[in-house]
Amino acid sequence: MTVAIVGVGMTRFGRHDELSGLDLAEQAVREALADAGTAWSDVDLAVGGSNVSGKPDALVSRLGLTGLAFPTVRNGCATGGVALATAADAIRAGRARTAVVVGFDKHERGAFASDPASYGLGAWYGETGLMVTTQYFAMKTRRYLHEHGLSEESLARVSARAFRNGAAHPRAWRRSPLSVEQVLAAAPVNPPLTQYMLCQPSQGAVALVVTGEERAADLAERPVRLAAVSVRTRRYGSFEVFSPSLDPVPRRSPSIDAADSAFRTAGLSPSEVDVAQVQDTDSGSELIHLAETGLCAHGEQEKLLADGQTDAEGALPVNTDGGCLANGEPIGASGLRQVHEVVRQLQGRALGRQVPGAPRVGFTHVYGAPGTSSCAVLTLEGARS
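Now that the sequence is in front of us, could you give the structure of that chain alone in the form predicted on its own?
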């Protein structure tokens, strides 16, 4: 059965000192329902995710005690992708007709850090410093730049484009554009990453209304088909967040596996993508994920960025809403923010920079600890397949 996204809702990302995580989630769900022109009473499944900010299923006390099923997920930065996959599977299996998917979080300032024991690791791993995510990403980025001949200027180009896009998006957190030179000259955090090459923990919520093909046309003028959504975990030897394996020979990452699965299921190739969202927890991660998902070859990122090909007007628009760099990362909401942006881009109603030329194929990619990735392919009806 075809699954389609027929409504989207999103809060502003940033700081919301006066609101709770559930307040933000309720706001996003109500906007998504209004966007689809439907009511909570018409929803027979909800799937929610939050890392630290409350139980998503508690939303029923605010939205309506209808007795619907409401499973919750917690998969690090991949939480939104896993929640969407869960809802889509239920619709395809005939266990639900219309679902709401919601993700939210409120994080305090400072780098993400966790207890090694929570990830099955000994205290020794924390003592290496790699449980502090900025150090892990810096180490992985340094190695990648060396292996593929990429410059630190490419890292700055990623950030500069993200802040340009964020400045044009009314719900982004960081709304001030920065030049490549300003990004490079910013305070170092963990070399080669400077202050503006890393995202920050933030606050926000996103919701989607998802349904089967028999209802899609009734709820949206231009429903966006969820052609595929895939979730994968790490293999032996891959070097991932909060995962100590490191093999001297190349290994397949969960992002490679998730992207391969999504494109095969959708019957499309990365070369057909018109607009993409990839995890940019830091600017180095975007470089890595562009290649791991098949959107470009390893080492090709330098030229793509220098030529402006990843800008909204380029051949491969990437993170058109500013990505994590401009929005920060409320973990439960981040993956759904990507889908929100791609849906609006394909429908021609982006809140920020609109990709020209009537884009018809979109792609999203999230990646999180301890090495979990989720990728989705979205299309408009009539898109090439």
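Keep in mind that this is a model prediction, so the values were computed, not measured. Numbering follows the first chain given and starts at 1. Only the largest set of C-alpha atoms that superpose within 1.5 Å between the two forms is called the rigid core. Compared with the form predicted in complex with a further copy of the same chain:
- Once the cores line up, the CA of Gly126 ends up 2 angstroms or more apart between these two forms.
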Contents of the next structure:
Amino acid sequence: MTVAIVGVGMTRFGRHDELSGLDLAEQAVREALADAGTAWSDVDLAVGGSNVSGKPDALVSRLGLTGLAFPTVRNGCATGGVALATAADAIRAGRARTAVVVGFDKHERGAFASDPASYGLGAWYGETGLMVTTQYFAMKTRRYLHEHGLSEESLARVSARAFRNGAAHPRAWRRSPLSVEQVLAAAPVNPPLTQYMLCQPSQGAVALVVTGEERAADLAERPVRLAAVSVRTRRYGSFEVFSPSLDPVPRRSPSIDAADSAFRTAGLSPSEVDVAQVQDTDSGSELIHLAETGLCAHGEQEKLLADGQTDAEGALPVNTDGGCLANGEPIGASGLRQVHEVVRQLQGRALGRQVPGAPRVGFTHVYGAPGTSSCAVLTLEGARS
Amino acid sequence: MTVAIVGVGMTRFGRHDELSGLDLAEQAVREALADAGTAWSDVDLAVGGSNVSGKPDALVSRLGLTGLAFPTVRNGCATGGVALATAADAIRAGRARTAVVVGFDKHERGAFASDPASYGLGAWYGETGLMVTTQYFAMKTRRYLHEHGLSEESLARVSARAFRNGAAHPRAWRRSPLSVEQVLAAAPVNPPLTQYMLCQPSQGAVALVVTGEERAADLAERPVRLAAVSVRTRRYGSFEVFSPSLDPVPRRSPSIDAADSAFRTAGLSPSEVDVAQVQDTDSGSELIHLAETGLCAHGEQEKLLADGQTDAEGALPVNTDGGCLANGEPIGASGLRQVHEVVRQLQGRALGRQVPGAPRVGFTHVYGAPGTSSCAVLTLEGARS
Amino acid sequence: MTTVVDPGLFTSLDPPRLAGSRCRSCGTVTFPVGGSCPRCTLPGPDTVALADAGTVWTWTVQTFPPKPPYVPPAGGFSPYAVGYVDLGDVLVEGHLLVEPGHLRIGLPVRLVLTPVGDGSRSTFAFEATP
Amino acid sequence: MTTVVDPGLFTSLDPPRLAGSRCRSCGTVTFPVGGSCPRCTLPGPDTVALADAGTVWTWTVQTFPPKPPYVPPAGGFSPYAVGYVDLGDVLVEGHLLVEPGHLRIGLPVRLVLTPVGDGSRSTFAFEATP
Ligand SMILES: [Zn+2]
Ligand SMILES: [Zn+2]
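Having gone through the form predicted on its own, I am curious about the other one (the form predicted in complex with a further copy of the same chain); can you provide its structure?
Below is the entire complex, every chain and molecule, led by the chain shown above.
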């Protein structure tokens, strides 16, 4: 059975000093239900994801004690994709007809702290200052630039486009555009990554209403088909965060496998994508993920960015809502924010920059530690394929 | 597509000072794979659950970086049931062929501590000493005994049978039988519940190998069919833990809904169950759950227990491996321990007391905070139905 | 002046009355005050003063010190009774200032304030109606 | 006598050599010593001394103090360089005792010990080969 997204809801991203994570989640779910023109009492499954902001199933106290099933998933940055896949499976398996997927988080300021033991590492790794996510992004980025002849200007162009898109998006956190020069001149947090090339922990919630296709036409004017959602963990050789050692020739990122699986399942190729959201926890990650998911060739990013092809009006619009760079990362919400943006783009009702020309094929990609990626292909009903 | 369990693995429950939660999980998965006669490389989905002992997907570093999807679920005491349902859905939806389900936890000594905010409660609730799980069990039990005319001896009989079964089970934590008199005379932790009527946090891991039915015959001599697995949250009026107030007539436990849904889906009635595992975080909970799941009538428990009908040789064998009372509760593992026991009972290879007469229909029930229950009906292939 | 653990729990302190929510649609009463009705989800319930007397609906005794965030009395932990009290419209959970030997389902009780933690703040409790 | 953050990281301390695992089946080398091969999952790899010199494979500078469990130096945090060093069979992550201006991919480096935290213990690091 084909599964479709028939309603979306999203809070503003950024800081919400007066609201709890559950407050944000409730707000997103209510908006998604209203968007689908349905009620919580009509929902028979909810899947929730939050890394640090409480138990998603506590939402039943606010939304209605209807007795529905409410599994919680927890897969770091890949939580949104895993939640969507879990709901889609339950619909396909006949265990649910109408599902809500909700992701939220309310992180405090500053970099994420990590516990070595929960990654199976010795205490020495944390004590000596190696257990820092942004170090990993920086080292992976530097090597990638070196191997594929990309410049630090490309990193800055990713950020500048993200902030440009964020400035146009009413729910984004960072609403001020920044020039390539400003990005390059900012504090070098973990060189080659400057302050504006790294996303910050933030706060927000996103919800989707998902149904089987036979109900979808009742609930949405233009339901968006979930043509595929794939989740993959790393294979040997992947260059992952918190790795005291690596294979001499790192390769085989889970993003490659998840994207390949999603495109195969959907029967579409990366070249058919009209709008893409790829994980941009940092500018280097976006560059890497564009190629790993097949949206461009390794090394091609330099020209794509310099030519503005990843802008909303370009040939390959990327992170049209500003991505993690402009929205920050509430871990449980980021993956679903991507889906929210793609659904609205395909329906022609983007809140920020609308991709022109009636886009029909969308793509989302998240990647999280330790080595999990989730990719989805979304199509407008009646899409070419 | 029907889903079957083709392999089971389980560590000893209790204290494992030298092993981490991930060590325990690895051990359980390896045993389950060996039991199914298959290899990790043949598994294309794993679903993990652990409340406090790290990220289940970190297991890929130990078992093999094969790239499989590895969602993590987290639903308190209902984690095992939710994990099993998630894996079964993925198989039915065609997203996986062979799945491993693994639950584990390594809790430290003493009662569980809870954070009011994560339950949407004010700080006052914790500060003033109302946020104690065992208080809830005791108050719910006292009211239930009062309403249905049950004695405190019945509570003690539940414990005595649990410890009797635990004594016979080589992987149980509590291996010494206790008399009804000893249970009643023990320290009154939260009266009417004494020390031996309450389970303790403990440590352990369980894993299952699950496949679609067409593969099942290749992997197991006697595959056990997952005839149904249902998850339900509370409806209004349920008497739940951490409730500052209740409806004047509490009713509608999620256990009632989850069991009803599971039996309907399986096309079987509670009277057809040959062996049942029901959540016994305390003796009172077992009494309540026996009736809520439909296995007996409210008030009938007194006679069932006095007559030994819930023993392995009785008409309604219950918690044949000693349940939570004799195994303690590693939250992520308990629900799957029940499935492990039922699978082995139906296959005629129980590690402890074997139910005589070739049992063919098994039932499992977990219940966790805040108000989630998961029930499963398991049948031996070729079962009457 | 009485300092309580959470002023939002009360409509008044002298005499103490608990603040609950009553749904404008289905009449469901809950404690403490909430933003919506748990039965029908209607937002914006009325805040009402709950009855200040009722009967014990169930009870237990907390014999061991809870883990934090519980704050034990300055003089150290001693066992205390808790229970749900039937106030007619709603059952409310709280401390019971009743000798364990006298505790029984159906016992008439009334609302009082009682010091908790280091003694500088009070919470609500129920004592046997004289 | 040198006290190191984790003796299990080394096969010897004077001169320092890192202890890795080499799979008996596929030859994959990993650091630190592990119970099984991450490539083929075979348990019981051999413990081997890794090469004590190599070249910088990638690098960055940690300009802000990490959150705990990081232990800053007694004198307070100052930025430090980290990177992966290509030791032939394996890339190993560690501190780079190289002036940031001299850091580059391909720079030859060798293994040394360097004090960390309050200075009472050492960890491994790489310095430019003279
Ligand atoms: Zn109402
Ligand atoms: Zn190997």
